[in-house]
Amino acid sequence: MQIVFLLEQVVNGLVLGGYYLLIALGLSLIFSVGGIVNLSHGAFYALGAYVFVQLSGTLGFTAAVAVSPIVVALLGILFERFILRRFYNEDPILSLLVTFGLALVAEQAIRMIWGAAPLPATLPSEIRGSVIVGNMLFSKYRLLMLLVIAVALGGIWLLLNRTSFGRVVRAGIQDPDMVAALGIRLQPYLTTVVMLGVGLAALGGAMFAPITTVHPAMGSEILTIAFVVVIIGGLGSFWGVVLAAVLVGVTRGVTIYFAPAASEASMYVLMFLVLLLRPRGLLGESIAKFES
């Protein structure tokens, strides 16, 4: 029975890792293409959760999950057009300060619109409860989330690796001057990447709203974990972020089994060990200053 429970925790850790992946992958994509560390990324996650709660009462659960990331992604277009675009060629410190300030403004705006008290979000009866697989018991909704996350990840990978859009984006990451010399404007691609990044964060907020607490500070809480995942995986590495999210999620899930009080600290220990052995992160590019 202990082994069965441990396996259940591993699966729960995969779900948790997928949750982190939705936020961290968007953060990494925006950094890779625009060179901007977006400290307001957690605010879009929180907005996804709040828009979901707002819409679920009228549109229903499924439609609200589908529509809320689209609404937030459209806000991401405005975010890129009027804020990020001004800082692509500026000192990175300026974009850090601006996005940090925007995160604070967004949190207070949420308090003004929806109030400071946590909001409830419920699941439809058909996806409540658990399913039995062999001797193991799994939540129906968590398995559904794992499926949605896998589909979203597969869709982003196909977009970046099997389309002309993805080829331009990858070329822009490696050599933007060459892309410009070929007469290709990177600006529309940057806007689309930001839209996708904040949309992924909003999807994470919408899907986890029914099983977590929806409150104004939830964005700042998840942002720290997203940065841990990106640092472990390596800045700018797609598969590095995927691997890191899985490792962080499973590590926390397994740690809950052995030492529940240390589950949150476990991801910071993991980050310390990875950076001690590989300062670049698991799949990040080599840092000449630190590595030979």
Given for the second form:
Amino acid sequence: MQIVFLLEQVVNGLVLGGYYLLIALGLSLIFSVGGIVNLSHGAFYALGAYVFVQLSGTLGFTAAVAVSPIVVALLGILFERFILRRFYNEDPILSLLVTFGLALVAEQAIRMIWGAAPLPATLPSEIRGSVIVGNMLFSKYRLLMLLVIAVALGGIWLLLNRTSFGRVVRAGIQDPDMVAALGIRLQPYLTTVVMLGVGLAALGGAMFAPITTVHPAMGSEILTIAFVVVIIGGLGSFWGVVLAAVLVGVTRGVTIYFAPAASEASMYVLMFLVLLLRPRGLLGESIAKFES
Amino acid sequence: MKTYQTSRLAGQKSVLTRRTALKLAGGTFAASTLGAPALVRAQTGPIRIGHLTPMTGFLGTLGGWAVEGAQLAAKEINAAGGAAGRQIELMSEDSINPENGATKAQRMLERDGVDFLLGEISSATSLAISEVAARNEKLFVAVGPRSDVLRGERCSRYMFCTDIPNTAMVNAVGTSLKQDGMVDGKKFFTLTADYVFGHDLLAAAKSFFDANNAELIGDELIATDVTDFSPFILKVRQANPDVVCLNLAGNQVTNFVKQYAEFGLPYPMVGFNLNTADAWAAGVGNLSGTWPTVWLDSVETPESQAFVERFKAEYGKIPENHAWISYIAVQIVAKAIEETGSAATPELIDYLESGAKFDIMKARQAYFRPEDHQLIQEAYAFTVKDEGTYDDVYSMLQLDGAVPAPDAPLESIYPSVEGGACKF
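After the form predicted alone, can we look at the form predicted in complex with its partner chain?
Zooming out: every chain and molecule, the one shown earlier first.
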């Protein structure tokens, strides 16, 4: 066993964690702010991939990666305005049902529009290949992806922590009634958060489309992992989700190094351990409105 | 039952109580078991075929093709007057997984009154359905599964297999690789789908490596729900093989080849299993190497080309191998029904075991081997053209010609039945 090979898996796991993060962060944001467990989040990831494939023929690779999340984010506005908005103050079981139903409808809609067969998508040849740093192999494309994820993440963090928008959202997470008492309508903020959340998922879909199978059920494949990440990280915590995504990615990589057959089980074992020791998740906050 | 659950969740008082729901269900069951007239009608009415195939999960993208191929065959047969004068009715459903596939098979035989079963791609689900078929003493035409065990230890008197088995796929590609000098003394690293099909394919690959002086330096078993292969690709590089060899299935192949192209490792890639749909899904520039297939749209017989045209006219796209094999399977049972004048299992089994020849759009006719119920037919190897020498994914694959060679007996690429594991 060479230590550098193990280290290589750890670093690769970090990169993979970044990709999980894109999906999980939006899921966590929508839950924290609106109290809605969005089971249709995977559908937006799939839509991101499909819109990317559709656009990449005419716009080219880079523009398609950039435009696809925007298109899906705009769909997110409709999603919030006409569906989610009715369920913020209802029994959570209703929003679970409606988003679950929407996930099924979206998958079938994709099947009707683009067909059941997977769509081909390819990386431009100049960003294929790998670089070797200190005898560790990195895919060029994944390094680029990591950069994009870091920028997106930084942007969201700044938005939530350094702007008045973020202050209202964070206050809304903790105590929506107090925000209302201060004369601030939370509605437009919720719309924006949902838009950002599904846009991030679509960015993940668009960036992963060239290196995974683009098929109608791809959304449900990713959703489970995203939930595991959110649960490990703890609800409402930005850094909790970041930490959990990286942990899941690294755990998976290291498990594949030592015991490949257990690779898919590893993240569930991790979730189990975290929930035993810290039922709220690693950095989960106590959110007043969910405590009862 | 659904009404009952939904209204309870919504917190309203249900019109349907648990007790009436039970009564209703009991009544439905009684009505279906009392449906004796169905038996009488079955002799003259349409022939009902229970068609199960995965439409979701890692093989789900292939199932759509299977349904289209089978439905086209039924449509053509019915338009020409049916089989033995009776129309064919295909009940196509998603088999989902072994547990669901077995349950649905039982339901189709028991309640829907199908005459026999046909379909499937997953070897694991096929084994489950085969058990149901045997218990009910009904024919099951296993259309797409490729595990050798279905023709070996787990064979059944009631099951007939139409696709090529794993050993034949390994031999088809192996012949081509040997010609290119890519086997003797080479180090192979294999990646294998972690279920019955993959294990079986790996076993066939190992005996091929042993017989041809190749060395297996590493193997990774990969769960069917894995979508990110980067950790495995790192392990391939760490092992530094001469050839990377895939024993993967369904979406796994597409995901792997896309990511392998992304990392751009220098080791040539070959594989013992690939469906045309998975190759097309990989996209331009991602796939390389030599692969086996049971049929490709560029097979140059007039019958194959006519089939491609008819399929295009019906669905507006080129058929892939699962569409073809499903089409062929329905044609074969229709011919058996036509010849025997019956859709009853004992007659059909006798006919299929009789060595009857079938035109399957290939240069040579096919027949079922009575010892293991395998459809003996030509296989092919194909090679992916170099990037830039083709226009789109549909012109990316180059057929290397039929295996075995025209002068060799067809059975030479199949597992031997001499002392074979299949006992009916």
